[in-house]
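Taking the form predicted on its own, here's one chain by itself in structure tokens.
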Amino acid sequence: MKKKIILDCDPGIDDSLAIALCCSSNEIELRGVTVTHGNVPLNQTLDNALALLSFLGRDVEVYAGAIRPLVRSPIDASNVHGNNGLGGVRLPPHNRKPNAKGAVEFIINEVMANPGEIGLFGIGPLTNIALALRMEPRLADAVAEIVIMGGAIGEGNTTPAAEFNLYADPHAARIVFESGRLTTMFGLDVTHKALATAERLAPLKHMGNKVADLVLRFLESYRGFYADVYGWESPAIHDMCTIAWAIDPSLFQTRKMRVEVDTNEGLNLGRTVGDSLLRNADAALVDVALDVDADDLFALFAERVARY
């Protein structure tokens, strides 16, 4: 049975790879793409989503969402993803427009019309999903699952404590985690093990299709950030992990933890505090991904890109 999902994203280089994997996988029925602020401002993330789906030849509706976080001032990750969010790579011109319905309205209507069937996959700041949960209190019981890329039980990447997606809107993340629906979390603890090494990308270099070529161009621009900041030869592919898990959960090892999102101003803002011994009964129960078979992950990705 196909997984029916709404992909909430902020494209973004790694979001783009997640979208490409989604659209080439028969295991997934992509019901819509909702877009939020994040890696770059909303006007750019929205255009990136539209341009990418046009490039991929996929007729999936796109919905514009939140322009800023719930409480804090907006931040972006243009230092990582470039001013256009795609590392300076330019996609071909397109004529696509977003659906007139907003992202939050779409999420609520789609999930409530199909109770127990639709999963929410949030791979950017979680503002849209949090707003939907606040506007429709029954949503948490109606959604099939919530899967996010964000957080870190260990060290963050935007501050020593916090990962970017959760730091960009920690109040939204707290609402999502505390919704009562078990959340599956793909944080830096696992995504920093999903490195796009030369060996893992080698199959893409010989495909001769436009999507493989685009992925390699994206990752070439991405590589510089990881070399400068981490001293790594290869970039980490964060968002794609959520989609790979939806296709083949056996690629990952997860552990249930009690997780609390820190929303206090200061050094720990946006931190995800994990309790693997489940002592903090007041914190949300979260299924935290901790390990990945990265070779098989990239083999899956290459096989799906070859389908283009």
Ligand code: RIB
Second form
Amino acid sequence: MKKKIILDCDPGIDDSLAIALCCSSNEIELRGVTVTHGNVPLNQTLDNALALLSFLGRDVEVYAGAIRPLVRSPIDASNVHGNNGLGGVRLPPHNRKPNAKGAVEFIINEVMANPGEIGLFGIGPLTNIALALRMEPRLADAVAEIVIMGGAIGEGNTTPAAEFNLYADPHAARIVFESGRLTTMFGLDVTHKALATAERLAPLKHMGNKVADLVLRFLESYRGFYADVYGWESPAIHDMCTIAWAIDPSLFQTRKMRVEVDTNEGLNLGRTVGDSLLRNADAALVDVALDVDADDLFALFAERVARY
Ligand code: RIB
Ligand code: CA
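Condition change, the form predicted on its own to the form predicted together with the named molecule:
Expanding to the full complex; the earlier chain stays at the top.
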């Protein structure tokens, strides 16, 4: 049966690969794309989502969400994704407009109208999902699952303790984790193993379709951050892991952990503290992804890009 999902994102280069995978996979019914502040400001993430879906030729409604985190001042990851959020790549002009409804209203209406059927996939800061949970207390019971790219049981990327999506809005993340409906977490522990090596990208190089070419252009600049900061030859494709898991969970190995988000100002702000001994029964019980068959992950991605 198709997985019906709402994808909440902050395009973003790796968000764009997740969207491309989502839109070429029959296993997923994408009910809408909600956009948040994150990698770059909302006006830019919103236009990126509209422009990308126009480029992909997909009539998926896009909904504008939060312009900033719940409490903290906005941060961005333009050092990673470029000032336009797409590594400087310019997508063709488009005439797409966001839906008049806002992201939070759409999430609430869609989930409450289809109890138990809609999954929320969060691949940016979790402000929209947190707001929806606060505006509609019944949402937690009605949503099928909440799946995120975010967090890190080990080292962070934005601070030593915290990954970007959770550090950008730790209070929103805490609301989502405490909702009890966050089922699966793709943190840096697994996404730093999803490296787009030259070998894994080779099928795209000879594909001769415009989406394959676009992906390679996106990754050109994205690669530079990982080379400069991590000394890696290949960039980590974080967000795509969530969609690949929705298509084929066997690609990943997960472990059940109790996970809490630290919202205290200071060294550990935004940190996800994971406990595989499950000691705190009040903490979120989450399937934390810790390993991936990265060759098969990228083989799936290439096979789906070839469908465009
Ligand atoms: O830390 C990686 C995450 O932050 C990804 O979702 C990336 O797109 C950025 O949002
Ligand atoms: Ca993202």
